[in-house]
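Let's start with one chain on its own, the form predicted alone, as structure tokens.
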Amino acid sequence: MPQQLEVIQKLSVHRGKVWSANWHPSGKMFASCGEDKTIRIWVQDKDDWIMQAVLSDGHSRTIRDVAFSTCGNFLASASFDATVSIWDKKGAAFECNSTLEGHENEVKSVAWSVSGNFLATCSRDKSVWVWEITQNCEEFDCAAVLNLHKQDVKKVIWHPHQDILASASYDNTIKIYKEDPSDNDWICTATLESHNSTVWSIAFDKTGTRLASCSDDCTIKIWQQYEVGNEEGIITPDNEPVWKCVCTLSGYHDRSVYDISWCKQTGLIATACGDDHIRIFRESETSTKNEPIFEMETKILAHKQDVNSVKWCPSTPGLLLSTSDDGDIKLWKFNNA
């Protein structure tokens, strides 16, 4: 019998750890990057993946993370040097045609809205910038500044559908924002709270109403959205929609986890921990909204040392992605996706 989840290559072409990796929308593509300093464009041939090209002249530090558009014709990079690139595709190539700088320290991640509107950052500083993006990625204004986090802001991710953001911190709490339409101002809407140590990570599933959240307190925490004059009662101040916690996943990891991944497809999730282990969890066919009920389908050895990013592919359903702390890159296909 086959194992579940079986790597299907290995890439070590970085020096030092390989802090995160990103899927182009097609699938077909990702980025990745580390603490070499550089970020690694991979393409698919045939049934391997090749590097394409590698971009060294965006960053003097780290780079934490990258991300690509919405329309895959531009890829941002995050580094400990506080600055933002953005890389214009160019055909096979990339050229970094602008820098946002603002934050005061070490960018942690970086995030498009599906829109295209929007690019989000957060840093060590415990800020997290909103940019609005104006002609075709050639201008990025500053549109806010939230400094609503207590401590070091780790991830920041966008909704589905909607310019509706959120963000993990050190501080143990997760921070759901939108723009107020009266006047342009970015607001907090709701402040999530049932961890009682550092969220690294967070992803929405495919509907963008439940949230899944990892931390340093070894748990994975699922999260519901009740909207306003929701059936069942639950009272939504300010008239925005309130989130809670509706299941905790304890007992299933040994050390921090650092990343989580909610396939869009399949609905399985994927994490990241500390204790160089991959694991898949799938909900119950008896699990409720209010109620849900995940449980795990595999647990795996993946690398030599901590597992810091896993990524879903958007278009091959059961293809993951990972990094690690060990240098290496893998490729992972779950069998019964």
Given for the second form:
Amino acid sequence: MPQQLEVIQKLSVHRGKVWSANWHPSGKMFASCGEDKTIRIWVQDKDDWIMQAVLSDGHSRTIRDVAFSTCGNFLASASFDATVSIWDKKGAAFECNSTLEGHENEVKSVAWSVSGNFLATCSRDKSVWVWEITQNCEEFDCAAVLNLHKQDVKKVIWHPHQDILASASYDNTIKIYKEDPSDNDWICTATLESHNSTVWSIAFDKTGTRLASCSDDCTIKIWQQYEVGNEEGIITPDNEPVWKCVCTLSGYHDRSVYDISWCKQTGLIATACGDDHIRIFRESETSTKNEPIFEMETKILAHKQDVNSVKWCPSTPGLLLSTSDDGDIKLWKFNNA
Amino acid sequence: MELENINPNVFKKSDERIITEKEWDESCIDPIDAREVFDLIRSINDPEHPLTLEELHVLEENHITVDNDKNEIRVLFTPTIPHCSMATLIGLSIRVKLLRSLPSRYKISVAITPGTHTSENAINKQLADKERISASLENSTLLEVVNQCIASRSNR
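Okay, that's the form predicted alone, but what's the structure of the form predicted in complex with its partner chain?
All chains and molecules follow, beginning with the one already shown.
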């Protein structure tokens, strides 16, 4: 019987840790980055993934994260050198046209809003920055500096349909933000507390009403949003939706869980763990909104060292990308997608 | 700089490993053990005193565990005083020395012996955060201090 999760290709070109990789919205390209201070652009050539470009002049320290804009024409990179670089995609080449400065030290994560109006970044300096983007990404103006976390902020992500931002931190919490329409100030609308250690990563489902989080406490948590006036009768203070932890998956992971990806097409959840494994979870048929049940479909020894990131492809169901401390990037096919 | 612990207790060093005929036998299966890990880190220098972590009993062989089936190595260290501000630096030095010396398959954890430091949990969390460790090693000033702690006495 074939393995449920099969490796399609292994790409061993980075030197040292590969911290992150992210898909182009087309699903036909992705970017990877790491300890070697380079970004590498990968494209599909028939059945093989090949390296199309190396961007090596953007940062002076580790590149922790990369993200393509929703329009697909821009790439942002976040580095331990405290800056964020914006790269313009010009055919097969990439040109660095802006560098965003403002964070005091390591930038850990970068994310573009789906609307194309905003970019978010976060850092060990405990802040989350929201940058407003003018037409064609020519200028980035700081719209807000959110100093609400008590410790480093590890991850920022945007809601799949609205300009709603979420951040995860070393202070064990997740925070949700939005722009206050009355005065254009960014405000924190919810703080999600339940993890017992650093929250390394978070992912929305396709609707944006559910959030999955992974942590150094070796658990995965599923959070449900309850709107104002919800039928369950859950109280919503300040007329803002509340988020409740409705499911905790413990006992599956043996070490820190560094990344989580929730497939917008199949609903499958993949996790990247410090025990070198990738695990895939599927929501059970008997699952309900208020008491969801997730079952582990498969678990595979994926890399020789910690798995740092996992990302489901936005176009091909079951295609998964992973990166590791062992210097490798791997592409996987999940056969039961 | 003023010393925090002016007069620390100094202990006798353990004896060198006895070399037997077996050490020369190539066919002998010889997994990494606690003594071997201890030998890698016992001579790390204390940041304050001209003494090694072994001589100050910050490191002891019986506080090291090696699980070769799970590829896990756990080192507990004991700060000389419960409010020692150097504890994070000492832990970082131990971790860096082991990361540089041991095969990459090992999952290494370095933590404070329970009950021996006032900020035990905060320091343990910091030493377990691989992203912070990686970033700190790109800080050239800090790296120089760590390298000085790790450098063996004879090279100084």
